[in-house]
Structures are given as C-alpha cells and as structure tokens.
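Just the one chain here, laid out as structure tokens, in the form predicted on its own.
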Amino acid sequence: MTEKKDYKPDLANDAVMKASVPVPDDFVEVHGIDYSKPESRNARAKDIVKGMKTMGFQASNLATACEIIDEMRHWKGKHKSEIPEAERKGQFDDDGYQRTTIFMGYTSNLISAGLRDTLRFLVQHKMVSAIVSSAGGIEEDIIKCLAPTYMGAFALPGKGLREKGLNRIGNMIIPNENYCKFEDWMNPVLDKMLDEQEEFAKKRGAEALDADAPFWTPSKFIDRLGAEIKDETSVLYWAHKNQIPIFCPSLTDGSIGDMLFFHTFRASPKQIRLDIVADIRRMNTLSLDATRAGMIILGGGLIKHHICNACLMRNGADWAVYINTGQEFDGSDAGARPDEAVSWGKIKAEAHMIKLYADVTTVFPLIVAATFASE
C-alpha cells in the first residue's frame, strides 16, 4: 500500500488555513438587491437606497448618508408655545415646532451641470434653511437663465473651443456668447444698484460712502439678482422669495467681478462697496441661533469651511453629510473627513455624520429621490 503525502507545507498551510475568530453577533451580513424578485424591479428610491446599505464600499455611506439627511430634516423640538417669546430663536415648521437649521453648500461646477434643477427644488420647497456657493455658483445660475449649456466631451482640445470663442466646464459647453449676455443683463442691474447705495448714503448725510455703512453685503447683492431675474428655474429666484439666505464670500472670484471691476470704469468716480463682515456676522448668527444644525456639503474648498466654521460657533454641527472625491493624505480641507472637523469642534463628537467618496452628480438626484422628494 502507498503512503499517503501530505503536499501542504506547514508554514503555508498555517497561513493560509488560519483560524477565524467566532463572527460577532452585531456583524451585518453583505448582500445586494436581487433584481431577480418582483418587487426589486419595481422598487422606489428609497427601496433602492436601502438595499444599498449593506452592499459594501460607497454603496453603504450613501444609504448611510441618506439616513442622516431624514435625521435632519425629520427632527423636531419644542413648539412656539412653550418658548417665552423672548427666547424664541431659530427655525420653526410650519405647525409651530422647532426644527433644524439646514446649511447646504454647493460648488459652482454643480450649478453648471443638470444638478442645477435638483437643487432648485430644494431651494423651491423651502426644505433647506441657507447656502452658500462659490461664485460661479451665483453667476451660472442667471446665464442659464438667459442661455442654455451644451453637452461636450472631456477630451474636446482647448486649442480649437478657444479659437471658436466656446469654453469648456468638464464634458460640458458654454458659448462666449452667453457672458456677453450676462453682461447686457447685468450693467444695468448694477447700475440701479449703483443708485440705491448712493441714495441710501444722502440718507444717511454723507456725502460719500467712505465713512459709512455700505448697503450691499454678498448675500443681499444675490438676493437682489434672484429679486430681478424673474425666472421659475433659477435657483436665485427661489431664494429670494422663499427669503433663503444664498452667503458667497468669493462673490468676485468670476464672472460677476468681471462685471464689477468693468462697472468701476462705467460709473467712475463712483463704485459699488460690498460689506463681507456684515455676511459673516448674519450667517454665524444663524448657526448660534440653531436649535439644531445640519450640513449638506457637496463639493469642497470656500463652501465646506464656510459653513464648517459657522458651525464652530455653536460648538459644531449636529448632524454633517459631506459629498465630494478630495482625498485626506495632502491635508486638503476639502479631502478631510467629517473627524477631522470634530477636532475643531466644528461638528459635535456625538454628531451622526458621513463622508460619501463620490461625483456629487452621481448620487445626489439619487440621494434626494430617497429623502427630499419621497413624501
């Protein structure tokens, strides 16, 4: 009879066969949703976004994102009635109750892309409390009122859209032309501006702003151009009835400094002033003002510190969702994680809060069908 050999070499077997500990009873077992039943075929987003929960990687921080965001938006605190009057600060719904203070930033490169109607609809239903935006985020909302965006591509050579006046934004297209709209737009709007600040000033017995309040802050200054557009689709116009305060301290990052700094040639020896600490004084009176706050942050860089900082004031945000692809290992604001901002205590240690690793145009129409817009 032949003996039999053990082919497995002790040390690669040990390594290889090693022993698992028994499974922890809280662990969460990983699977998907199987198309294969009925009722996966035809489920709603936020069946969709629960069955995401546990399938692993950004899948899971999305659901995960998705339950903060209903956290935030459902929470509820005392009524009106039981607050003496003069006590009475922060935001209400509409039956009377206190509810959380939602600070939603957006960059600039989202407005330009389709989220723009996404966002909108926030903006329209009343279902976030301020925003703050980088500047293109202002000036992109009125040029597509007044001019569409094209579909590009990503590898159209800048050489020849240059040499045809066409700018690029990603896969996206932007004719010279509708600038030189927003332009025709915007001077005299500045212009009317210009007249107001002046009149404001000979109220005030000056004879110039220099020793004077100015009348314009960034965050009145866009109000006034959601004010003046007129138009159903824009974000700005949505603000301003709805009086959701849009903060921009990089108004003139863009275009609309364009527009300033040829304004100041145009109404020379007169210009327009804009006050920014009067805006950092109103949007961090918010934040102390906040029962509870919430942070919806799409992107980085200005908006995600901006509001991060507000929120130090009160000694850090309640709930936080940040959605963005920066990476932590250069140190970059906007790569760091939600820890990080608890260090600062600009987000409460206990605080329920995310970082979903993602293009924000991918997920979040996804994220607003399983939240926002189910109800």
Given for the second form:
4 protein chains.
Amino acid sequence: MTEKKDYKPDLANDAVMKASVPVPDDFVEVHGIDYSKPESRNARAKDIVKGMKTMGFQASNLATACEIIDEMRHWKGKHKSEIPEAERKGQFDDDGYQRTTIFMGYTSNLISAGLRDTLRFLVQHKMVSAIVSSAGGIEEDIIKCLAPTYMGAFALPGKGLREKGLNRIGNMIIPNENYCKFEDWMNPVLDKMLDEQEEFAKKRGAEALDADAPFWTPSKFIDRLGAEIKDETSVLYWAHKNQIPIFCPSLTDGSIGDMLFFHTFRASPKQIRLDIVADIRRMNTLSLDATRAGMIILGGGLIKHHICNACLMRNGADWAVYINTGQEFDGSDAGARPDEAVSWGKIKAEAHMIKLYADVTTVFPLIVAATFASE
Amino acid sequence: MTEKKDYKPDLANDAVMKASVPVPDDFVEVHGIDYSKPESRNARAKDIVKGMKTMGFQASNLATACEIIDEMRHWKGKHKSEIPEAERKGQFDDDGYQRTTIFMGYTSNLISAGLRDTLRFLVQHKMVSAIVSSAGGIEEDIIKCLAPTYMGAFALPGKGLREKGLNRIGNMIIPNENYCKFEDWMNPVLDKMLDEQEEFAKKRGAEALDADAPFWTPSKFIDRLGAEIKDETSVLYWAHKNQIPIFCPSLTDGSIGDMLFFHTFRASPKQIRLDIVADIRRMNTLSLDATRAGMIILGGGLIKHHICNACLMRNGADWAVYINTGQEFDGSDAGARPDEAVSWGKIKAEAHMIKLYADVTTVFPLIVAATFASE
Amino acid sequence: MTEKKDYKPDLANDAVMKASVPVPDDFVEVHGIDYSKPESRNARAKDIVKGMKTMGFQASNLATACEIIDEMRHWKGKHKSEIPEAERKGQFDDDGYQRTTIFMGYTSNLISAGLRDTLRFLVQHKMVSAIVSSAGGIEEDIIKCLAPTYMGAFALPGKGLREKGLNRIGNMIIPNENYCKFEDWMNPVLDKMLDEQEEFAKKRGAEALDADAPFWTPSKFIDRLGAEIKDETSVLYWAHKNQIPIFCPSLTDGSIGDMLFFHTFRASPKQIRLDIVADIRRMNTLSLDATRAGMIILGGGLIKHHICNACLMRNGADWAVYINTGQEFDGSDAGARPDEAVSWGKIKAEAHMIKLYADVTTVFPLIVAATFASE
Amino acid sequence: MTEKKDYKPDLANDAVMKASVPVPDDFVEVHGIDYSKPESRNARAKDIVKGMKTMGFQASNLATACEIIDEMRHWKGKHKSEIPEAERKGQFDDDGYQRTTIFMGYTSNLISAGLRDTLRFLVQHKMVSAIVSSAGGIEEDIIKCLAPTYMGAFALPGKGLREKGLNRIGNMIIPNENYCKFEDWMNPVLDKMLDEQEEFAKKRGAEALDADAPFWTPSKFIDRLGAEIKDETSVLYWAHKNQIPIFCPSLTDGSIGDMLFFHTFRASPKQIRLDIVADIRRMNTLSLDATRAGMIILGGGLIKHHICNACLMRNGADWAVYINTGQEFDGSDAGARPDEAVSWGKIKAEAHMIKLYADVTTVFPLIVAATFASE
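Compare with the form predicted on its own: the form predicted together with a further copy of the same chain:
Below is the whole assembly, all chains and molecules, this chain first.
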C-alpha cells in the first residue's frame, strides 16, 4: 500500500470523531487492584474494598457503602454534659457523646441464610440502635436456637420435600420438626403473656386501652422472646440485653402468626392482643429523637419502607445504605433508588446515600469485615 | 470443488450429531400468531392470549395464568341445599353453588399506578373473596378519591421534587397536598373510631380485651374507611359494600401510620388500638373454610407471604398465579417459585400453578381483558 | 372523645405536611382502564394499549413504545421526484416517498420462541429495512423449516435430556435430530458456496481480496440461505425476496459455526472465507444513507450494540425502542438506558426513545397487534 | 389463665405440624462467620470465602465458584514423557504435566470497569489458556494504554454529555478524545496489516483464499494489536507474549469496526479482510485438544455462548463457573443455568458447575484474591 487517501464520509467522521472538552481536574481515573503488591494476595477486607473504590458499576458502590457505614458509625456529637438535661435525646456512646441512631433493617431470609451470626455480632456490640425485620426474621432467630437450618438446593422438587416434611427456603432446608419444637417452646410463653395481659386488664378496667397501659405490641412481644430464649447465639437475646428495640408491624405473618392463631383456640374466650399503634409511636419517636440518623437496609419490602417512613418524621436520614436486588422499573419499593426517598423527605438531599445492587449474602460479609469488624 | 471428503473429528461429530429419541406424541409444537388471519389484526385479548399459549418463555406463562384464573373462577361445587347447614362454609355463588375462595394480593404501587380501576372492577363484581395489600395499597385508594396522582418520570431528581413538595413513585408524582387532604379526611374518622373504642372499653371493663370484644383490627379499620369514603371509584368502598375483607397486618407502615402517630398526641391519654391477632384468626379461618382456594398474587413481599401462609392452614391452595419480577437467586420471598410453596404445604402438589415474571402493569390489563372481563 | 388537642411534634408535622406547589397544567392524571365500557371487554389491542398510556411503570412505557413505532413507520419525507438523482439515498415507500430506515434487532431465542411468525410478518410486508440477529436467530429460522421446536419446561434436568438428545432452550425443547437435518441441508449449500468462491478466486487472482470482489460475508451468506430455503414460513426467505439485509457479525457462533467447522475438514485444503469488514461497511452505509433512522431492538447484547453503533455514523437514530430485561446497575450493554446511547451520539438527544423492561414474548404480540398489524 | 384447652382446627394443625423425616447424616448446617475469632476481623479473602460456604443463597455459590476454580487450576494429568509424541495435545504446565485448558470469557464493560488489571494479572501469569471477549473488550484494553477512563455516575444526562463529547458507560465516563487517539494509533497498524495482506495475495494468487493462507482473522488481528502496543498494563500485550489466543468473532462491533469502516475508504480499492471461519476452526480445535476443559465466564451474551459452543466439540466442559446477573425466565442465553448447557452437551453431566448471580465487579476481586492470587 503506497498512498493513503484520507477521504471518509463527513457525517460519520464528525459523529465518531467529535472532540471532547478537557477532562476536569477532579475526575477520578478508573483502575483496579494491583496484584503485584503483596497485600493483594489473599487480601484483607479493607484492601479489597479500597481497590474496588475506583472500579465501575457496583464495585465502587460497595466501597461507597463501606465509607458511608464508617461515617455513620464514627460520627460523634456533643458530650452529654454540654446538653441541657431536657434535651438529652437520641443515642450516646459509652463516653457520653452523641452518636448516630442507626436503623438496621433485614428480611427474614437473611436470618435463615446464616447472616444471623453477623447481625447478632452487630447487636451484641451495640453497633446499631434499632431494628426492623419481617416476621420470619424474628421467629427463625428463635427457631435456630432450637434446631438447625440446612444447606439444600434451589432445584429440589417441592412435592418430594413436602412428603418428607422438609421446607425449602431458596437453597436451604428447614425440617418441619423445627416448627413443632418452636410451638412447644412458644406455648408456655404465650400463656404467660396472656396471663400478664389479663392481670393489667383487670387492674385497669375501662382504662385498659389507654396509651399508658402495658399493652402487648410487636416490639414488646419480641423483646420478651429475647428475654426468654437465653441463648447467646440469638439476635433477640442480645437485643433484649442491650435494649435495642426490634420492630415488626406484621409479626403475625409467619410461624408466630400460626402459633398465635392456634393460641386463640387455646385461650378462648380470652385472646392476646398485639397493638401496632403504640409501636408506630415508639418507632417514630426514635427517629424524632435522633441527633443523626443512619439507615442500613438489607433487602426490600416492608422493612425498607418502614425505616424510610420513620425517617420522614425527622425530615430525612443523614446516611443511607440500601443493599438489595430490586430494580426501579416496576415501581416496587425495593427497587426505588435512594433519590426517590429524597423526594419524600425520607433521606436528606445532602445525605450520603448509596444503593448497592447485590444479593446481601455475597457482599455483607466483606462489608462487615471491612467496617464494623475491621478493628 | 470436485471431491468431498467426509473426515471430521470423531469426538466433535459424535457430540454435535448425537441422535435424539423419537419425539413423544404429546409434545406441543412451538408456534406464534398467524398475522395473515383477520382476527390477529388489532386483535382481541383472548386471541392474543391464545396465540401466546404455544410460545416460549413468559408468553406461555401468561397464557397459562389466564387458564388458571379461568379454572378458579369457573369452578362450581355442590349446591347449598345438598350441604348440611352446619357444614355450609366458604364461598357460594349467587345461585347457591360452592365456589372458589379467591385470595387476591397486590402491592401498594399497583393502586398508585392505575391498576386500581382494574382491581376495583374485580371487587365491585365480587370476582374475588378476600384481599391482602400493603399499607400504601389501602391509603392510596382513599387518597385518590381526594386528589389525583400524576404521570412523571423515573429520572426526576429527588432534591428538586422535595423542594416543590412533589413525591415520586417510580415514574409517577403525588403532590404532598394529597396527604394534607388525607389528614383532613382521616382525623374525624379516627376521632369517631376512638370514641367507639372508648365506648366498648367502658362497657366491657376488665373484659375489654376478650376475643369477642369489638376491637379495632386492620381489616375492620379498612372496612370502616370503605364505609366512610362513599366513592364508587374506590376499591375500599366496594369491598365494604360487598363484604370482601381486606387484610393489611402492617397497616401503620405508611401515611395511615403517620396519621395514627399524630393522633396519639391528639388523643392522649387515650389511644386507638389496632390488634393484629384477631385478624390472623379471621384470615386463617377464611382459608380453613374455603371449599377450594385460589391465589392471585400481584407483586411480592408481605402480601405474597401472607396469602401463602394462610393457605397452609388448609394444606395448600388449589390454584396459584404469581405475577412479579422477583428472582429466586437471592432467596427473597418474592422470588420464590410456586414450587417452594409446595414444599411448605402452602400450595397443593397437584395444584395448577404458575409464576409469570413480569411487571404487573404490562400484563394484567391483557389478562383481565382475556379472563374476568372477557364476557 | 370530647376535646381534640392538636399538639403534634413540629419537626414531624412540618416534614409530613410539607406544602406542595400547585400542580402544573400539563400534568397528566394517572388512571386505568374503565371496564364498564363495552370496548374494554375482551378488548382489542389498540384499546388495551390506549388504556395503558396513563398507567404507571412499564404500562405507559409499552404504550409509548407503540406510539414511537407508529411515528417511525408513518414518517413520510419528500417524493423521489423532488430529489436530485445523485442524492436519492435511503428508503422509499411504494409511492416514492422517503421513509424511515428501520433497523430491527432480535436475539436468537425469539426465533426459537415462536416470535418468528411475527418477525416474518414484518419482513414479508417490508415493514422493516434491515435486521441484525445473533447466529441462532439465523440458523433456527432455517431449522424450523426442517423440523419443529417443542414446548418444554425450565426445570427439566439437563442430564436426562442429554441422554435423550433433547436440547433445552428455556422452557422449550429442540431434538438434536433437527441439527442433523440441518447439516444434511447445509452441506450441499456450503459446497456450492465454496465452488463459487473458488471460481472468483481463480478469475481475480491477486485481486481476489479487493473490495469489489464477490467475497462471502455474513449478510451475503444469510441471503443465500434465504434464497435456498424456499419456504414461506421463513424470515430469511422473505428477507431475500424483499432484499432486506440481515447482519450477523458472529455468524459462526452456533450451529452454522459447527457446520462451517466440519466443512473445513471436508473442503481442505480449501476453505470458505467469511469477511466481516465488508459487512460493517454495508451496515454503516445503510445508516449513513438513511433519511430518518429508527431502531426496534428486541433483546440485548451484540444485536443491540451493533444497531446503535451503526446509528452513530449518522450522529444518532431519530426513534428508538428497546425491549429487554437488562438492568443498568451492572453496566451490561443490554441494561444501558437509551440515554446512555445519547451520550455516545447513537441516538439523537431530541429523538423519541423508550426502553420497555419486559420479556419480549409477553409484550411484543400485543405491540405488533396494536401497531404494524392494527390496520 | 388457669386452664389450657388444646383444641385446634385439625386440618390446620395437621398441615402446620406435619412431621418431618429424620435429617440425613450428610446434611450440612447453615451457619455464618464467627466474628469473635481474630481472623474474622478485617478478614483475609480465603477466610471470608470459607465463612460463606455454609451460608444460603449466593454466598455459598460464591464459595463454590472458588472451589471449582481451584479444582480446575490445580488439576494435573500425566507427564509429557508418558504420552506418545503424536498425542501430546492440550495444555501442559511448566513442569511438563497436562493441565486444564481454561477458557475465560468476559464482556467489554469489565475491561472498562477496572477489572482489566485483574484479567491482565491472569493472562500475565498464564493462568488461563484462551479468551473470548466482545469487541469493546479488545479495543478498550488498547485505548486504556492511550488515555484513561474516569469514574462518573449512572444518572448523568446524555444530552449534556454528548455536547461535551463525554461518553457514558454505566457509572463511568470515556472522553471522545480517547477514540481520536485510538484512530491515530490504529491507522498505521491497519495500513501495515493491509500491506501484508496484499503481499500474500500477490504471492498466492488464485490460492490466496486457501486454508493455509495467512489470512487475517479476529484472533490474529488481536494478537497483532498486542504485539504493537508494547505496554505491560495491557491484557493484549501479555496475551501476545504468552501466546494465549483471544477470540472475538464480532470484532467489527465497536470502535475497531469504526476504524475498519473508515479504513475501507482510505484503502480503496483494496480492503482488509477478516475471516471468521478460520477462527472457529482454531477455537474448536483448542477444545478438541484439551485434556480437561474449564470455563470461567464473566458476563453473558456472545462470550458465554461462544465458549460453551466450543466445549460441545469435546462433549462438554469438566468445570464451569458462570458469573452474571441474567435470569432464565426470558430465555436469554445469559440467564441460562449451567444445567441447560448440560442438555446440549456443552458441560458434562458430572462436571462441577455453578452459576453465581452477581455483578462481576462485586465478587471477582474477592474470588481472585481467594484463588488465583491466594498464594
């Protein structure tokens, strides 16, 4: 080839070869992990996460989630002594400084899946302030004190499992025996709870329904389970011990509901009452009182909406980390990006917020190792 | 090319050219819609769905969903007169024949999105027997009687919206004014409800918490809203009129919760009590009493689990249609296939069941037009 | 309840009751289908789609996709006679008016799934101008002329299927016999193609590789298959007949690749050559010459990128409809929203564009019935 | 509460309290990471992965992916000296033992996202045997030697970006200037390639198209780019140096295609020819010759199908790891589970195989740190 003509179709050339503006100084270059460095061999959590910070897609979102978690857990306000007693609200650290009220939400399946040990670690060490879970997230924590959950497979056919009394949750198996054990454990507890209810009803008479009556609510019911279980592997045990409230407005939607249903026959004509109005007051008050509020929401649905809605009461959370696989296209609450919550006043416009699109089980062990458990 | 050698690597040839067994007689050929036929031009719902029956992927699942819905709505049992009075449970059609108890669940966003008109149509014409929704699915039905929701876009930035008081739900906008109107409407209703509670508390005294006390529960609360709204566009209005119960164990998780929270200040030292135990008894009893049970579940999360769990009480539903975009890989309840519910006894092994993977809004108008609204 | 106090926590009240700006006049109210109207019973495609236009989430996106398709197919420019002969480029309708060059892309699985009949209808009636498909989208069209594909199920275990020689594609089954028949059909065609190649190589000698040499390219190869198959059910047959080019740069990635691999042994020391450079020139030239360009892209991956990239040559398409289930979070090309293509100059900033998040099989039958097949 | 009646509805009780079979001995208990152990603080990759092995959902799939990768990279067959010279095919390790032929596939976006450093590490150290990528995966590797990619955000509006000549890939930005630099770099290379083609065409004359002619194919073209770039950060550089072939049947689908398109004008009446038939022979031969075959496929679409299809030639791979976010419901190839490939003979029924549902960027740094980079 001796001569090079440079004719090209103008339209195509102009479109393909369009000049770009100079790159602003604050642009950050994309680069990955340098495996020639010794610290990237069998790397530590913090080093892996650091390397992901300058990678595209969800790698950088994972790193940002860790940064936001570190910001919310390290935030420190005034000392108690600087605050008039009437205004001493919200959370304080052991040294008496204001700290972030961290709302953590998780769906039932994460307790089943073995993240329970991780979540318990956070509760045991008072690293979170309040919890919202779905009904299964409550009962499976107790049931795991009575009998184990087993690894299984997504493809196991349901018919054969039902014949054997083996219940499938994704790629795990829970023998139905576990629920029988749970009933044996629950019935005396429910009987006691009803007795206590009867007691105050008699005492209070016509005022038994008043706001200050010691009515059962989901959060009190859960606290009682934590008090009864006396098992250090349990999230509820430590939540009770550390007085970290666990909310679950739909507490009847699962095995506890089954037990309560059966108990209505056992207790007739009496019946345990579980009031959800007192709990919404308790939950919203936590948000109102918080000096700063942070959200760590693992999964979608009710638990996500409930925390966000509470944070509206204070005109928005200061930090927000969502981890789930929901997408926005179908308008599911799980799929809503944090920016949708900004429009509602549930997250402050200036908050640091991120949504990490991932199955929580694939990323939360790494995230916790690089944040809460990094020291 | 004059000579053709037929040498090929044996391993590759054997693998690629592996013989297959004769095709069984009951195999159904895949084929699509023949657009040369006049009925496929601007086609009618039933013709489109018929054409999708022999197409792969979710097209056939959509057609199967229609078949299952038709099976559950057309099933007819014995006449009342053939059944001893003590055993006359479950649903009967207008002519006195047993019919399927159809549990329908839908998430809040579908009421917002305009499927409300479709869902109302089903309730107005008594085509379903009981409903489970999330809190937003209740309140948005009422709010839409007071002020409209508007079309928007997924990409509208949250900060600007919040400044204008415009809340985003996916690609829709709800002015905050709508919630102010809702509060104005709700407060007198809540006052009346508290008055009625006070009345029976005084009357019953120490027995005020008994099982037969006229306690507020989410389903009774919702029924009352339906009675008060007096608006024929409302799902709740028709549910009240046709005595179709609507369950929502987490009724406080949204704007109604905000109103109830504010009302606790207004009502102090009194407080409305919303008991979720009586509702789980009511819900499970509907399942137990059903001659046949069918599930139509639009969306995931609580509403899906709650219907499935109730159907466990009768050892499984007879028909099940799930429509959502959840995937099983992350163990979310939304993503669980019907076969997982079989392992739990929530759907009978021999039931007709399908999961249609789709944003409900893209498929339910077609499905309803081809089933409930086909005649 | 006699007196109503209106104390509420200010912070919460201000946040929840934030005033909103007056709703702009051009806001469109969300509403659904009115099933009381006779036309909504067993409704026609256009009526269903019209009803979806004011619904949230993907319902309105589906309706918008129909509008955009109607815009692109109804656009009409100048008459040939008004245009100097040298400038008469792009597509013209039967009356001699400029019309949109419509690029349609589809993945292999849609041909398998029975959308082939729909796609063939569009090609048969010259409703599209050029096609991009993946290798399977080419070969399965031919194979379906030789033997059928069957309905199956997603859960059929692979081991048993392999033993029987039954290949699974999602919830469909293709007996391996079909590929044996395909080889029998292909071999004589490949022999002829090689003969023709040899002929021009001999004739051209050292100039055999020049740009004007009648080299085989994927698009010419596909056209030849269409010429040979002589079957009116085939997309390729009608594409050949109507001279609608079908591009497939990765034509060797499937059964045709297997046949070509085997043929290299049969043909040795000769070999068919398939040049992809001449095809990129042909594809890009179609884009450059188009008076207006529209994209209808069904599925993701190569077929989506290839059409978009060609439209960069003309500084962007004028209309774009994407239908797939890809999400943007993982940076897959399938998941990229049309707005990402705007940044690259592949879609004009002012173009009408939409992404509909759906399994194509659930929505395209309805869309075609309401657009191309509406008259 | 004094007396406890145990009446419960029989049907419900039997269903809920169904007895389960004794748990088989080989059942594995679900449990998570014990953060009380020192090694779980800022944990190392292998410890995190070990902890995930007994967790549900994708956590265990991630751990299984690591196990399978370790199996394939540690497998060791016979020594060369034990094998007759004519049968010495496939890969051998540095000590002369047979080792697994590892096919690695990755989509373009992963090179853009910063996984390039990780992938380069694997190629540099000869940890993989052959690569399949899409066109962007080739050109972006070269372009990154000329100018960097930058971090951006998913929500940046396309119109403003286009005006500035900034192209968006997910949450990253590539200035258009990078492509101008790429053209400057490519043109002399393309000129040389055409010269070499002309040379052999002249020499071979009518036999220029024969199988043994040194025709350009995508894999040779890519190898040449690797030879020219002379940059140790480049995957292509090390692939050339270590003679690891990189396949890309659709090499024209991107910026290289743009350059080749423009080059057809520059080169006229000559034209570079890129033959894809010779490459399918090369690719399939690698599979046929492999003593054992392993697949590591990052992302979906063409790159996944191409590796699987090649492995059909040897009646299936021995190990398979898929990592992507595709779902099976819409029949996309990306979404197909490994078990679908078993039905086609692309993976052996007895192979160890896993699909990990995740954005590759969130998991692959951890996986590599725990496997290839663990020592």
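Positions refer to the first chain, counted from 1. Just so we're on the same page, rigid core means the largest C-alpha set that superposes within 1.5 Å between forms. None of these values were measured; they are calculated from a predicted model.
- With the core held fixed between the two forms, residue 362 has its Cα displaced by under 2 Å.
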